[in-house]
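Starting off, we have a lone chain in the form predicted on its own, written out as structure tokens.
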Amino acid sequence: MSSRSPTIAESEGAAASLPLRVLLITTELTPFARVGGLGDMISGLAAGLAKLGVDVRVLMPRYRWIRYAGMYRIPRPVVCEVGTTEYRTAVYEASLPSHPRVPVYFVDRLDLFDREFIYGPSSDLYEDNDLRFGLLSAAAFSLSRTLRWTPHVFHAHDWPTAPVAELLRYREQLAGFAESKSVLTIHNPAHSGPDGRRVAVTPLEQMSNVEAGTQLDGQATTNRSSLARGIATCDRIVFVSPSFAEEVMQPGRGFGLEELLRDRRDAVHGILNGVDYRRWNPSNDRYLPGSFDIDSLDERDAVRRALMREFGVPVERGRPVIGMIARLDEQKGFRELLDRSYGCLEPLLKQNRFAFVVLGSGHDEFEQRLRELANRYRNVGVAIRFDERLAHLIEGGSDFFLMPSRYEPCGLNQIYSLRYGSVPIVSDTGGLKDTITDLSADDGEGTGIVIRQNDPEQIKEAIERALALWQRGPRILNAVRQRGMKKRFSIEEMAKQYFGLYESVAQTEARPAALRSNRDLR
């Protein structure tokens, strides 16, 4: 790092024989941390870009549970300037454990990152998210030029660093950060981070001209919030799968930024998560009993009894095991499953055709529902955790999975359900619809069952196509796992789309900056 990475300009007459250079600006990056999908989808796009010459390199917080331990500290304390207050940070250096050439920098502010949670307790939230995740935004561009280097691309990931797109067009683009550009990836729009009221962390916030209901860098919106002013602000908008890119600039479907999507369409791209089929597969799994594949269905069976053993349920080869791991949202169809007065599980639970076991947690509500029924039921088994090790158990050993979402941007256990022999059955939505193919009477080409409507009598229809086909025996239904199980979603795919974006924003002349420092906003 002791010599000077080529600005953007310096490098265009050579821009054959340098690489790409592009920084993840993100708050979940696994194995250091993750609470969902988020930081298994950085941690395989860093990898898969660096296998195809990118220079690329990670921004996250150092939370509570980051050890030291193989870091290096960065000489240089690096200066942020959030809002008009400038912080004093240290930042630690690692490298990507799936790919050690890539580095991964850590913000090291005790007062903000050291504590129990990432985002806050449960649903609830810290108070100064903003702040936390605005110093995070910004160090993006103070560690480039302690170190240096200039990226091409800033990438930032939904709303807590969505801030990036915005700093970069309102103060760093004549800050030494002209040719830079910036991507915004938005794995859901539902959580859209502070307005912009409380605390004023980034430019757009300390302008006396932007108020609520008028004009979003030249776009009417009453949605200030951290994400909207993130798609005002960025060169691209990416969501996380192609139907649900275009799902959400639909009346009602955007979650109140409808209109600024629909305002930027031509800077909307919908490119599907892929999935590290090194970690997701049921030949080499350590997580499993045993092991199978698509030519040794047979030995499943006892990754199903292990499985069901596991939640306690009695083991009956006569009846399928219906599986679920999600957390208890309404989002994800709980509310459609488990409601006293109109949910369809119960009613289906009764009839003892199939045992249903489910790991995941949430709101208190549906813990408590699940608890109940799995007292009550001897065919259901309920796990209120986040657990590994049994998450690959319920892939592996469910027959059928569930994921009756209200929407899904992307989701990922439909598509480890595929790899592992488990038909999906899911709801006709973002990346569900992108990944799993209905099964019809004909054609031969489905590898699961799809709700057309997203309702507690249209998923007990779905659920009776399921138990349908089991009857149908083992010689079909393993026709359906098989072709499952041929499908691949990669990193390595989803790494080439993110890949010729960057090359195509890259080359885009830059926005006009709006402002020329802090001191226009003063």
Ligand code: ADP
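Treat the numbers as computed from the prediction; the structure is a model and nothing was measured. Basically, rigid core = biggest C-alpha set you can superpose within 1.5 Å across the two forms. Numbering follows the first chain given and starts at 1. What changes on going to the form predicted in complex with ligand ADP:
A displacement of 2 angstroms or greater separates the C-alpha positions of Ala69 between the two forms, with the rigid core held in common.
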Given for the second form:
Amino acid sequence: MSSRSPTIAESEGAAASLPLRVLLITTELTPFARVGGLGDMISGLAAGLAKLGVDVRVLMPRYRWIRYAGMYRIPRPVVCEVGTTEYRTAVYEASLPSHPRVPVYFVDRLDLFDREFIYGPSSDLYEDNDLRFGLLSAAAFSLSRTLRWTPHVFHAHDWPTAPVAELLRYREQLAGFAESKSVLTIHNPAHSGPDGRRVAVTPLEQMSNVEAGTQLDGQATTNRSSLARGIATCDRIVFVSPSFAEEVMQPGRGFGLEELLRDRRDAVHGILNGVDYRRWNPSNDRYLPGSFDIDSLDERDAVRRALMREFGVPVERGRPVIGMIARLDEQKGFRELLDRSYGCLEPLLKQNRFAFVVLGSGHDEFEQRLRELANRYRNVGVAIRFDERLAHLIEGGSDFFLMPSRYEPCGLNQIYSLRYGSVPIVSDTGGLKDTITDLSADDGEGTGIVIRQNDPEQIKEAIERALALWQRGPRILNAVRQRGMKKRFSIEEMAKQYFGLYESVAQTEARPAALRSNRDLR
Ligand code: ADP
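Having seen the form predicted on its own, could you now give me the structure of the form predicted in complex with ligand ADP?
First the chain shown before, then all remaining chains and molecules of the complex.
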């Protein structure tokens, strides 16, 4: 270890009330690197926290496409220990474009990050991802030491940076970070990462009995993963919606992690992701051919017509348009919709009572099946690609938005649909449950149609309810739309909740210190 880091008290000097210091460690940050919603969430969270007065900084890799222009090189090399090996790395600094007061640090190791993809070619992962992101995780501490800046909270995201928690607990707590805490947000527990042993600081058997015991009792392979080790060792675990946080602890619903999560129940939280209403606002959306809002819903019709023209389905006022935007994956309910023997979509399409437009890419099987339906039925339009503009057009022009997910950690599209007046038809799960209220449970508060159980029969039944609502005429439908358009699930609210969590965890005693340092274990 190069030098001791200042303690939080030393870093603060006499003034104990300096701002909360938080380091976000991530593999994605919009606009530098983005695969899915993670990059947007981190940039939103960083900007939201900065507005609340938090001294928030972000650490990520410098991937091949991130240019040095406008960056400043930290003069001292940063030395990181991964497993038992020391690695040196350069670190560059820039700032977050949406909030220039937020510093962003880039770990610059060409052998690890100068590659074409973030995680690997689409279906494959790079074989050395454990080392790549293990080094990123270790850099969180080495960099803080170099900067003489001691975070109150190291906030990691998903399996790649989950090792931050274990590093803090089993190594860094004993090396100057005694008062720092770790928070791990899990955006999708279906991905738990590679076996974490190569970069681990502690063999499982050296961990405390609870940690090693819970991991070894469960499914051995899954539970050696980077994510499992992070869950076992971090101070707080956050899922991206309160309902999903409950669901993953139920038998068979936690991707092999449920036992471990139940053991750590007291540390588990659910904080709903917020969306950026500056990018998703129908009254000011550069992707739409017109604008509308809560008081001008009639203007929506022009967007609807443009949508139907774009997808080549006949423009008809008498039948609703149901839209979908999603990764073409079983998670999103495509098996229940498209399966040749029991899928519910084709029998409905045959009846020609609505138009159906879908945007997405993913599994070949689903892509082919959708193309086949588009060829067979005039009322079906399909775009197999990733297309930001079309996504906005579907939200703004469809009458209903279908999201029959098997599970949904948070989900963003149903939130955009609310804002754009496309009535969501959603499964009763995770973040969908936390954002949409069923019309039949109504006391005048319903905003959408909730699929009672995720099977083809029930999805069909929910679509039938949507068609029945359409039949009741525009006045009633618009009242439902307007209720949805008033709802807000904002980044500011999300940032406030994380702020509260950081404050409370920063004030707790450290969990019992790790038994021994890794130096003693060698
Ligand atoms: P997940 O992260 O599980 O894929 P979410 O609903 O949380 O699902 O977020 C998906 C995000 O990606 C949304 O913002 C959605 O609009 C966008 N998206 C997904 N597929 C496409 C696509 N083919 N074209 C444009 N945007 C897409």
